[in-house]
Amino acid sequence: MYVRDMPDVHPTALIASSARLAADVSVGPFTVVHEDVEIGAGSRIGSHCSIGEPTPNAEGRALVIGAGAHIRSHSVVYQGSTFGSGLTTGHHVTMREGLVTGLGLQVGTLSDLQGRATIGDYVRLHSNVHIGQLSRIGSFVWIFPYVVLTNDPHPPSDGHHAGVKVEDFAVIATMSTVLPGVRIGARSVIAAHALVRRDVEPDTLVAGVPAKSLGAASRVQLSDGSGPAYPWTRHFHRGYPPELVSEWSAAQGPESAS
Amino acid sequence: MYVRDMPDVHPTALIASSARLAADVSVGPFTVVHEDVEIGAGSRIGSHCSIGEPTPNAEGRALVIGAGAHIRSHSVVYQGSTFGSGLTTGHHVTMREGLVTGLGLQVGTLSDLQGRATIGDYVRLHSNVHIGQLSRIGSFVWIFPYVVLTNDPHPPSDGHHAGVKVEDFAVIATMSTVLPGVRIGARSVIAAHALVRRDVEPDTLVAGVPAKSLGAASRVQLSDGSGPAYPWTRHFHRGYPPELVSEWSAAQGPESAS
Amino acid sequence: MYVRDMPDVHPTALIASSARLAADVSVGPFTVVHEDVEIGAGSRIGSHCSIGEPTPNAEGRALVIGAGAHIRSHSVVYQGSTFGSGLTTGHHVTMREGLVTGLGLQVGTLSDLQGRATIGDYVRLHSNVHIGQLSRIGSFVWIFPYVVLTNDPHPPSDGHHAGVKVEDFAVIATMSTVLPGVRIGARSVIAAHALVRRDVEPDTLVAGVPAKSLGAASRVQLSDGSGPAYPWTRHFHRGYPPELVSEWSAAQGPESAS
């Protein structure tokens, strides 16, 4: 156990004997890969990480990291989660057991995913995002720094927890708190530094403490006057697969400016 | 100096010659235990930690960690603090010098205890909590993610600092800021995303920016109608010693539903 | 490559062959110093750091750390930034490429500098500060915990980003969010837990969500009645060079109480 001779594994890295790494996976110095871990082809693990951190809560489930992952230094990923291919993380990230995520998840530096949550495809979490247990996040969601998705309506309690549901293409801006059980509708936008206590309808902009509706998100205009800012798929395509972008453009019809 | 042959110390861990570890303490890979550290029986230290980080501010005082501690990976604990038995931490925690804490303290991932503070028994800090210097936290307190306890009334200043006082059984919910010198009364509840500028009376619920009283905390009902949510000792007992729970139940009288 | 025999480099540290360290630099256990790094005389690097983290975005620029730096454990500093002498950081800090900073920068534990930003002389960032790309921070600025400087007016977008500008001697208190393109005037004070959407004039105190002016910052009095709290240079001098303090005192005239 511990220490494996593979071409791209740094000699100081410790790899458990039962870990299943594709032949071309690279692992940085001083990283530990524990038992019951599977890492897909082409993945890169940075220095000082703990991958497959053991916990009895994983109930024997492995950690499965899909192909093409890039996990940056000082990150901790627990046993018992499954990540689709194309996972990218920043530094100092913590991701606990019971996560099931889709393709192309991006998790920013210092983000803390508490586990027992589902995340769809191509979700992007910026730095220092806190995802409480029981969260259900759709696809193409953006969450910005210092956002907290909570789950306990009268903390501390047991048996009353309800996760936040964030629907496809929704955006939650910096320093917003979402209370337990709230549903953030598709294509909606939560402005910065808001406290969201009630459900937000699809395509709605909300702001404030507590958050109130300011109207349709799709009425927000880009600051250069080039068209609507939301849904962001009209103008922002960086890093998404070309076939998705074509699909989005087609859905928007001939008036699309993108 | 550095490198010690003990059965549960990983061979890559570095243990200072003067460190006093009980015989059954386990230490993970790539962890450094510095001079002037005492760790009690049955404790577990994760990987990539720095335990007993030196500082002149410790003025020669040792770091004392009571029995049964569990410190998770990438945590930094300074010289010059004393932790009662049963300490548990998440990952990436920083705890500076001059802390004196009671039994069973839980400190969540990414929390930052700035030192020179006192904490009572069975306090639970969730992820990413910031405890400023001079804080005085009672027993059975709960503090949730992204809460900051401040201490400087006109930053930056010297000689005007005043810590926050949090009394027994109080709860501070997510993303709240407590201003310097404020006293949070016993069994009170600070709602999420609040700015607390004034003292909060015992058994009081406050919310908002700035925070205002919404009445007695003990009037908040559990969402399933099973009774009062506060004080939480009526319905939440997970992880507390049975004798304490018995004491709480007795104090609540025959109408208690727990 | 990797592993260098220098008197103050811990034997477990890995130092790239091309890294240029002054002869008296100390490096802690399990730290990695990558290629294209220059570290000035008298600097101390803690344990478990990654210094000169490679990124294609650095476009071949080195990481230059001036003399007398103290970088604490678990910090990550990218290629492609230049730090003036006297840099001090806390633990678990991340500083990305494209930063250009002046003398005596202090960066607190868990702070996240996203890169592509300028910072003047003697700036002090407390714990857990988030500096977005394109920020322009003057000299003698103070930023307190959980402050976020943003840059995207309708996230996510491309080509519309505008950094925050913070002028000399300004203070931003805990848990405040500053929206894109906002200018924080010289000697102004942002109170805790504020949302700053509009420019703040010099010497102005603002507070609230959204933030509103409460008048001149220089009218705020120290709580002991000893005089004005702002500009803080009137009463707070800890850690600044004596010649600067003399200059500040002279500028304040004979009525200065400091």
Given for the second form:
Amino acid sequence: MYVRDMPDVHPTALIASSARLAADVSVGPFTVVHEDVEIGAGSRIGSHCSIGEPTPNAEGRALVIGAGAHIRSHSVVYQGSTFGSGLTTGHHVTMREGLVTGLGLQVGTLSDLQGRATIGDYVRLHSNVHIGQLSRIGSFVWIFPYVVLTNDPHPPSDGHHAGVKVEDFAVIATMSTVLPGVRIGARSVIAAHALVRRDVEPDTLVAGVPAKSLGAASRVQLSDGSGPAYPWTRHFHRGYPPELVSEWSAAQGPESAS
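Compare with the form predicted together with a further copy of the same chain: the form predicted on its own:
This part shows the chain on its own.
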């Protein structure tokens, strides 16, 4: 049974009678919100989306989307995941079951999150990112376009998977591939087009195929010559809560303020 009498739901959208939407949630044309879905206050769902896509792998768990979400058109979000407040997606995003994410997750257009993974607070995934099952991503991580986090040591296999672990504040640049079970240390930087097949120590820059250490991440300088590019919290604050920026500035000294 579907209901259509919510004020911000387009007449062509289908909302399951058991779905729990806050009063100010908006739903665009031709979107389906399936059974056992909870969507928090102030959220916006675009057109042609499937929210709570049924799958037996969800094992009866609800889909919970926190307040202030913005899910853009043609995205599919499966049953059985929990998203913290402030979720934002691009278009044509797929997010499978078993995801548990923190605050402020941003997922770019055409990205594919394969589920059974954990993601911390304020993680930014750019377009065309693939996150394999069993991945564990910390907080304040940046993953740029066309990055692949793999999970199968000898494909194709069944039951022998190992997810990638990415620790807080790490940066993985465009078109890099991280092999199964690899740990990317906190504040480390993976250069573009790298193939990472071994663990990366914290605060380390790696590059190449296969990736090799080039020393401390802080050796990378800003293009204007004003100082180190990493840790990026010294110079990039846009989109982060003011209280976090204050903490970063205090931790790094007065020269980090911007």
